[in-house]
Amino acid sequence: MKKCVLLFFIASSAAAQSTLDSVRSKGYLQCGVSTGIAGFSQPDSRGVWRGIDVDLCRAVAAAVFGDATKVRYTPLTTQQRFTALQSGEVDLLARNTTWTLSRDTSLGLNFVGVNYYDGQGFMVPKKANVRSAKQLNGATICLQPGTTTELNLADYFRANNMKFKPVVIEKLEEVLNAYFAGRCDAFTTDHSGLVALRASRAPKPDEHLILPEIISKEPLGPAVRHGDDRWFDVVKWSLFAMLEAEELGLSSGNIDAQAKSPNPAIQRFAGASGDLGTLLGVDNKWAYQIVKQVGNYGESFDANLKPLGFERGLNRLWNQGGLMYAPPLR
């Protein structure tokens, strides 16, 4: 009871000032991200940031500042990500992270929208001959802490009467070492995890092999502290705005281009018309901006899920079959 009261405490009072306001007080967004999850949010060999987590922070800097550069990251492990959220050390949490009850409600925070659809998994040696998580009675599993892998884990193994011997990691680095080096016969998170950390961290890809079973949902977005609702807006509407571009059929590439159309919906997005900016407390032009630099959904996930493998699947826009839907921008 303490805890909860501290973190309340600690929340409240870094909303006491507009999340929006000391974001531009300083010049930048703080944005904390995975420690490196490739496809979500993972630095290159260059050093910058990538993924589709990152695109979400430089849309909500392009809305902001008109400049989708203007964002520092903070790398942080399942068990930091929270508290950095609730102490007011990153203004913004884009780091794969589920949305469940028991976060939205007791944690000072609140999630703004799910920018992937997930469901766990599990990833097994090829040579181990398993083909259905239900050959795993009795399993060694490789797993991380502070997450609702945990939970999952054990619902499902109680649910069909089997038993499994849990080996407990904070760091990504070290419960993927030991999954490699054969200290569990299993490794489970979320299924994108497992395509991506398989297609990026494995030291040979195709000696693993992700079970079919997806034992549970996975809504996995951002989420910002509880109380302030004009960032909550912001951030929330730019993740929208993403979706919403894919839907009217606005790019990185034809933005430009497509602004002079007569289309009343596109003239209110391209902030031709109308005054969504000044209603979220910025420009005009904010979802503009989030496009001609970031882009729409659909290029930020082709450009980094689809090169590791990764489908649409339940990501696509709800007009072809998927779960993604904006409301309306008007």
Ligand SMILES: N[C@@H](CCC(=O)N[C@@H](CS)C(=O)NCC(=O)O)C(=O)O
The other form holds:
Amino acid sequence: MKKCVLLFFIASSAAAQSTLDSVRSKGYLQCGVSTGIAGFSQPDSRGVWRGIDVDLCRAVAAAVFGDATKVRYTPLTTQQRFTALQSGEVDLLARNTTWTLSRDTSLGLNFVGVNYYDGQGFMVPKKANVRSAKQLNGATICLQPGTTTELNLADYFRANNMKFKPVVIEKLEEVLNAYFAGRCDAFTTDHSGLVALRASRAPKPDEHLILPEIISKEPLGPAVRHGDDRWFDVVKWSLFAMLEAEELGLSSGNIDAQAKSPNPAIQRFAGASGDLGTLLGVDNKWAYQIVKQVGNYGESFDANLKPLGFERGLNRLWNQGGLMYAPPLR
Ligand SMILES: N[C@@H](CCC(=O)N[C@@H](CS)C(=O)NCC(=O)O)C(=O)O
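Would you generate the structure of this protein in the form predicted together with the ligand, following the form predicted on its own above?
Whole complex next, starting from this chain.
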């Protein structure tokens, strides 16, 4: 009996320690990212991690510490990512990961929102003269395991009464080598992954074609562990702050001047009035720090994805024809 009470006590006190407290006490955020997708999460030539997923990690660090540099990165393959989050190896998973019902429930994750609306596509060598996914009957297709990619691919081929041979390889480097060496007729993943990898990894990007079909919905977003609502709130509103900043016209370049504006929404956002930070358990200048140090969502998109040839598309703000929408910061 005593043992049970003790165990219960240990379990409940562990649950009481929010990731917010543990991140604070260790002094940095441990962020799980990909092993290297240009524009999303990839180290630059000086070893500095860059990308829109990296910017989300930096935004959370800016909210928690007032310092966007207090992040350490853990590169994770498609297979490793969920265990790394579940086991506590990382505080946050910010890595081109699709929000699905089964991941949200059986994997014990909470997706905080969507930082890139995507869908799955196919890339083929131009010389194969394939112009539509419907011409891929019988094809050998390269992909990574533990992904939504695997399931969508099977669904799509079954629905279209076609056959394929999967070549499933865990390491990104190796699956790309297999495709570029001609071991597969096509490579499939998120459309964003195709655009990024063609631009950054193909020996000759011009020799590869991304087919027009988008066969799935891939809302990519950051995730935290189930059962820690305080931390969930901090990460969720860090993403929303980047979106809200764009909507309010606040950028890293103008936030200091704009913070003096009499507009009440801007005053609340910048922490000049109200107590939004206190409600989240962070400093009232949390959103100001995010914008000052990381920038708004559009700045992050333009810095990281535009140079690779990405269009804003569905990822425009809701009032510009897109799906990006932050609930009210008030
Ligand atoms: N969004 C899909 C696929 C995401 C995914 O992991 N894609 C691959 C190809 S773009 C990737 O990120 N590879 C990088 C790595 O393994 O580090 C999912 O969540 O399952």
